[in-house]
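Shown next as structure tokens: one chain only, the form predicted alone.
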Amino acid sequence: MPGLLERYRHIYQLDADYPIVSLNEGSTPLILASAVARHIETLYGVKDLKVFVKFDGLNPTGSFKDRGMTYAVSQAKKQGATHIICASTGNTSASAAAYGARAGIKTLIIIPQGKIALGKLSQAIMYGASIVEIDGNFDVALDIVRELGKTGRVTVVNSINPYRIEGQKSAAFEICDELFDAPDYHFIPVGNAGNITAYWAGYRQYHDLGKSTKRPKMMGYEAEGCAAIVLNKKIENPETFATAIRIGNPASWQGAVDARDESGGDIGMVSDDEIASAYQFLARNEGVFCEPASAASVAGLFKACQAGQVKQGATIACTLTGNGLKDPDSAIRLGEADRATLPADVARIQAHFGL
């Protein structure tokens, strides 16, 4: 399957000689989450839901960031860039480094020291990026990147780059193509808020093109420890174990607010305990292993159903932004597998398993 810029070339209106930098991103599965729907009916009495999870953790570098990065790096290549740069909590750095390597462009990365999951850091290292860790959070790192971008010597590929948002909106196209319409609600994690902004742009565009009959209510969820949009204030020291959304001053803040207001949706917050519970539920009951921040969308769905915000019989899409292998430490810490160390003896092992 070709990458998303090639598949949606007619929508992006790319010239025949446009230098597409692709790793065949996109075309990620939209998985029917029947166990989630049953759980909601049992606990909250909301019946006949059709719940789907858009598992963007199956993109080439394991996160939704590849959707925007293919376009941002392609455009950088078209403009003759020699260096790209980003601030990151992990996924952006992995994606930028991979697409930079693919394009033959040097990737520069600034990350908060000790605040990035090792699965993500290992990717940036292997792709050959130049990495600087700072004594500060993501918001400080992004401020530095903005300043370096003003020199004109590097191209910033964070979501302040409009081509990132343009590429990421393709996920909304794919959902509509598969469902033959837009869902009634779309639940999504909110960190830097570029993704909710992008999805809403995609749904609006598909509706305007007559490819869908409706537009979903956009339901975004921040982590409680960094709920800047919900609290309407910058969070100086954002905290959550869901590192991908540990951001206290979202770059696409206004875009997220517009998506909420224009769609008639909501932006709420979920606790780390609620995120962890949804993270475990998806793995154990749906066989879908996402990274912790991804599960904020499903945690938000549970919370919205409990609050009576979701109508019966609705079609719901939940974005799972990244792969669980991005953060193995959280999986090992929060997992509840029955583990034992035994001698290599058939009888002992048979007894242990109760066979």
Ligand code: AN7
The other form holds:
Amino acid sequence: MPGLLERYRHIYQLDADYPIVSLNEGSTPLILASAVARHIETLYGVKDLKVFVKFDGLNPTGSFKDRGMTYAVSQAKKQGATHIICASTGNTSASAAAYGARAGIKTLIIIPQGKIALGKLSQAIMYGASIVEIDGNFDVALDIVRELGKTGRVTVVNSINPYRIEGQKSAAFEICDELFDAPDYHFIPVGNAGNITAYWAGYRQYHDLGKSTKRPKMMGYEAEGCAAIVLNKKIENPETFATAIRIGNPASWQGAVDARDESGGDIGMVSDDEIASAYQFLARNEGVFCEPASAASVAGLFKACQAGQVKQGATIACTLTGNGLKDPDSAIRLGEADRATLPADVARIQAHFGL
Ligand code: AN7
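Other form of same protein, the form predicted in complex with the ligand, not the form predicted alone:
All chains and molecules follow, beginning with the one already shown.
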């Protein structure tokens, strides 16, 4: 498959000479999650759900950020930018650095020190970005990026750049194309709230174009320790082990509220324990290894079913925003490891496995 700007060129209406910077992002699998549906029926009695996970962790840099970055960096290139800059909890910086490298544009990154999953940091290093770690959280880093953007010498590629949201809409197009209609509910993690804003714009646009008969209820989930939108106040010291969504003052706050209200959906919060348990459930029962923040969507689905918010027989899409390999530390810390160290001896190993 070509990248998403090529795939949806008719919607993005790009000129023939538009300089697309692509790593063939998008077209990620929409995987039927029948173990999730069975679990919900057993625990909460909601029957006949068709649950799909949109595994955006299978993008070129391992997260959904590539969908927006292909467009933001293409546009930066078109405008002759020499530098792009972003604040990040990790995935945006990995993606920006990759597309920057591909475009021949220098990438500058500001990240909270010690709060970036190892895989993401390794990506930014390998792609050759210039990295500054600060003694401050993502929200502080984004404020600094906004200030540096005002110099006019760098192009900001955080989701305050409208091309990011435009590119990320494509995930909603793909889901509708594959299901031949929109789902009834869409569950998604919420950090800076760009992605929920983008999906809602995508679902609206497809509906307006007559490509779907309905629009889903948008169900967004923040981590409990940084639930700014749910609590309707900025969180000064956001905390969660799902570092990707460790954000206390979401830039697209209003977009998330509009998505919720216009779709008749909800923004809720899930605890670190609920996130960790969905994270494990997906790996052990579906064979899908996403990163912790991504599992907030499925944790939210469990919670909404328990609360009676989901109708029997519904079609449900859950975005899994990032790849589990991004954060090996969390996997090794939280996975229920069945591990042993034994001598290299057939009999001993046979006995250990009970064969
Ligand atoms: C895996 O990389 O904000 O609500 O700087 O990496 O659109 O912010 C990451 C966010 C969910 C939240 N899941 O999406 C960044 C950054 C994963 C993420 C989110 C992020 P938004």
